[in-house]
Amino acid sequence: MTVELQNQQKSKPLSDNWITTFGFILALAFLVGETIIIAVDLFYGTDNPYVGILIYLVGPAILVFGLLLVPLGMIWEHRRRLRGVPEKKLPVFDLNNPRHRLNLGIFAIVTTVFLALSMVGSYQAYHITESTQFCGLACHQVMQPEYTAYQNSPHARVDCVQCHIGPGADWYVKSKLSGVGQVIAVLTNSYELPIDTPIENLRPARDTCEQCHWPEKFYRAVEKSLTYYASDEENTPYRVDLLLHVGGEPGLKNPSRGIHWHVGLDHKLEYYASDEDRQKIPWIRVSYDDGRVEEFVDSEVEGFDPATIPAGKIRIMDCIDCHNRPSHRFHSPFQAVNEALEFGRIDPKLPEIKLNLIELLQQDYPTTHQALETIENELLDKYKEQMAEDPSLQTTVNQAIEETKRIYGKNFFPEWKVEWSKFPWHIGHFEFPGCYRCHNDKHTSVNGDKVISNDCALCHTIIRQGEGWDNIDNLEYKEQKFLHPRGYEDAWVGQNCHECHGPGMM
């Protein structure tokens, strides 16, 4: 290398190379863009999860990449020059040189601005990844059915992370680590449909649910009114008013009475479920604070030995064992249509509307589009004669069509293989075993002196019931046994509700 060429290279800054130049341009472009977008986001806000990902995840990553290219290019340029210079010298940075001081000042200002924006970006990135929109729409797009159900649940204003993670750094880290497998499954399209439940590693309810609901604030009894509509021509209503024995408060003279006794503070209730859905429970154990222990075994499970229970499969009962889908429930056609009739979203005066809607909602459809199209066409066809005789029915039928489409869209997702019957609901015992998983008169204590009863009065007392619109408002309040509507009366005795009202039976 000639002396002249060496002098020319020494007079040029190390930043004079294509790698560093590209890094500068890339970082500067995204720095300006990020600054503008962050300012817009801070002042105006955005509900789009993809915008948040772009601003606080993708943008900073590109900025860092561009800034890393700057020194890498300078190192590359320095090494390139050294290959032609006998004496290897490191670049000199002289604060007495005005040009060097200017470069240092620019670097310090840019770095300070970048670090400040990175702090804001990191904070916002944390909140973006913890947001409901991110969980339901972006990262976990496969959870669309659950996200839809969540939006129509009692917890629609509670962020996903408050239940699925809860407070504290330890469970935050655990949840992110456990989510790695889920991310890989989504990226490789190796997940199964529908998504398996229950979640095995969900945080105990006392760390999450009881941040808002706790035993000391449980009520002794709550009155509840239920109206069911028969699948007859008149859609005949049947009203049942009952007192739910919520119970569970510490200090009661009879603390064992009430639903929330199961999560009481003076004992620990454990059980073993022999299936993944926790529908079959052959073994139960109650350990009291005074040292008493009671074990119960389902007498109809032949040859079951508690000693054979697999290690780690005994579960401590908490809120989620009954309230298993508090924010992600998919309603059956029976329940959804009942609710729509009760709240006037569908007119019960339309002949056989209850029967017609249940039949339509229970059909198998390959796609949501085809389901909605069939619902509209079938209902228009069923009532075309009545609408011809009475044109005013057109509005009523159209309202029923739109409400039925809404019901389908909230509870059925054929593309994801999701529909209500695949997700058991453990509250009550109407459509799934629920309470009857344990309260079935079959779980007998080991010494044979106790049986877990299925007496309805343990959990609720009927105080009013009757059929027909003209009769409901005049029903007498009194404690009474349940009488099945439509003339069945006591014919149901000896059967569980879900055996007639469960999946495939309506």
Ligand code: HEC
The other form holds:
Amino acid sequence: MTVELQNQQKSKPLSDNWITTFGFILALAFLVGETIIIAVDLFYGTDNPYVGILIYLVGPAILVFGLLLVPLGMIWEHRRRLRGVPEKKLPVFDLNNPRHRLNLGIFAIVTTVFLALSMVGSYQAYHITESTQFCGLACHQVMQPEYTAYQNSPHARVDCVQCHIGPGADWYVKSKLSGVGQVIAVLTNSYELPIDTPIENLRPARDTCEQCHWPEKFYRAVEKSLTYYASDEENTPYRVDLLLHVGGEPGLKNPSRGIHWHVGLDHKLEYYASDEDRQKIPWIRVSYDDGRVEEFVDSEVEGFDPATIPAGKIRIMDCIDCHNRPSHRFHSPFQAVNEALEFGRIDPKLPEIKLNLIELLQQDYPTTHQALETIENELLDKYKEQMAEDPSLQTTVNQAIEETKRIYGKNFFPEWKVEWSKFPWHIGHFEFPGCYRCHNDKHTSVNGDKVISNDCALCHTIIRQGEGWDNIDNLEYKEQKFLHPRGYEDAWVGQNCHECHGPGMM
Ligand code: HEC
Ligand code: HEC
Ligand code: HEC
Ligand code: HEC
Ligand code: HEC
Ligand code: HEC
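Please supply the corresponding structure for the form predicted together with the named molecule (the preceding block corresponds to the form predicted on its own).
Next comes the full complex, and the chain you just saw is listed first.
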């Protein structure tokens, strides 16, 4: 009897088992599905980066899984037969039987619906992994500071992937491959905080920023009004209005002018930064379409030889060489408090509030919790007597406490070692060198007597300026030179703002 059974089994191929059959059906279903979706992607060319994972990662993975099941099932069947385990008799299936035909029909429909749903499901799962909440919180928890800053940025409605990945499957796959290393680092706790900046291989801005902002459509000038409050009893305001020569000539290709000249269409600007943060720039080259080439070298770096620049370290200047934090800006206490006072979120009539808040926000705290507690207690303590004299101050002080906590929560992340001073900001020249990395009158052209200019009027015109509560709302419009507030007037000349106003200085 057993010999008979074994003989009967031997005559059947090893592939005749459930695992192999299932694997085969799975692989076949996904092969057909893949072919259809790839065809759709090719013909209708969705620019959606999301489609990438389904077609190029999930689909093939399931296909390979199905194909792997085929030999696995055969090995399993081989072992089963060696052990001589009798085969369970399967029900006979007869297509001439109407009931059997009905069952087959139902089975086919259910399977098709199930497979279709699982494809939609994996597509949706992909959507979720690429959603902003997921990037910022679920998977990339370490990016919480970037996520928080992002929510408060002008790009709060632009998805992370639109700047970090952009359209097309190739960058999607590249980013996920580098993501694998990051996931391992997070799981094994072997990453360094804060997260490194700048990102070494961010996709060129041409494929991301320029999907929404066209260099041909930049503005001629932008008016910017800035108000600062002094660290004195009255929080004396100082206001300066700048007309920024943002530039770009709508409709004209040649020549481009003003601040956006750097990304103009008639030339290419390249530079080499000798430090990781791109703060020190000893060499710059401009190559014009008409064949002219100009090279500038920092005369302060003695005997700098462009031939010593390591391979692959020359960057083509693009948007993020100035707009390096379009969506993750961490503000300094100075900036954040000025802004809150200017927009009335904190009442500037509270005596010495500017000084008090700067002092509180500049301290180092081990945890956010402790910071918020200290801020509340210290402010209540500082204004205790005044509130006792004038109970109406209570609401004002409470409002200041709430706003200061909000400022702290948005800009300081002690758990992640993140705060403004570790993330240079390249626009302007107030707290970081910014534009002055090149525009400091020290970068001299190799073949001429030209320098990259530091002339204040090159980039902006000061059109209004003044100090004091009585003045700042009725300032006269006129072109003028900068007068440093608080009576220092010209005392700053010969020094850069960031040398006194940068991290650790004020
Ligand atoms: C408007 C474009 C834009 C959007 C939207 C955006 N980022 Fe960024 N992100 C950048 C740029 C530019 C940098 C800095 C690159 C550099 O300096 O090399 C950056 C840097 C980062 C860094 C590196 C650390 C650092 O602070 O420099 C992380 C992490 C990050 N982004 C995460 C996110 C997450 C998470 C989201 C979505 C919640 C997001 N980004 C949305 C443009 C963007
Ligand atoms: C998906 C579209 C989109 C992408 C991609 C995008 N932006 Fe924007 N950006 C916007 C919109 C919309 C605004 C206007 C927001 C507003 O006015 O509140 C804006 C505003 C800005 C502003 C003005 C900010 C301000 O303070 O008023 C700058 C600068 C800017 N973007 C730079 C960039 C840079 C640099 C990148 C690439 C790293 C980029 N953008 C990528 C849509 C985009
Ligand atoms: C040389 C530095 C530099 C480069 C390079 C640069 N920008 Fe700007 N951009 C500025 C400055 C400075 C402003 C002035 C407004 C401000 O303070 O944000 C500005 C303003 C803007 C604005 C806002 C205009 C407004 O009305 O407020 C947008 C949008 C913008 N840039 C996008 C871009 C994009 C996209 C690129 C790349 C193609 C780019 N920029 C390259 C320095 C630069
Ligand atoms: C290479 C271009 C450039 C040069 C040269 C330059 N500035 Fe600026 N300046 C800027 C930009 C860009 C900003 C940032 C405006 C903003 O906040 O968007 C700025 C900001 C300022 C501000 C406001 C401070 C702040 O909070 O950012 C003052 C004041 C100022 N500049 C004064 C000067 C004076 C004085 C000189 C000449 C010694 C000068 N600048 C030279 C580009 C320049
Ligand atoms: C990597 C170096 C570099 C940085 C950083 C840089 N610039 Fe420039 N900039 C140059 C060079 C080079 C020129 C051309 C100098 C020349 O040919 O005279 C130039 C020219 C300019 C011009 C004159 C363009 C024209 O109309 O011909 C303006 C305005 C300007 N820069 C503003 C800025 C501002 C504002 C910033 C900061 C937001 C900045 N630059 C940052 C290198 C730089
Ligand atoms: C030599 C150091 C030094 C340099 C350089 C300098 N500042 Fe100041 N600045 C100060 C000091 C000190 C104060 C505080 C004065 C006070 O409150 O009595 C101050 C205050 C200010 C204030 C008023 C806000 C406040 O907290 O009082 C503004 C605005 C300002 N500086 C802008 C600038 C700009 C813009 C530049 C570059 C063009 C610059 N400063 C260069 C030292 C400097």
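Quick caveat, the model's predicted, so the values are computed rather than measured. Positions refer to the first chain, counted from 1. If you superpose the two forms and keep the largest set of C-alpha atoms that fall within 1.5 Å, you have the rigid core.
K.L.:
So, superposing on the core, is the move of residue 422 at the CA at least 2 angstroms between these two forms?
P.N.:
No, shifts by less than 2 Å.
K.L.:
Is it true that residue 280 shifts between these two forms by 2 Å or more at the Cα, once the core is aligned?
P.N.:
No, the C-alpha moves less than 2 Å.
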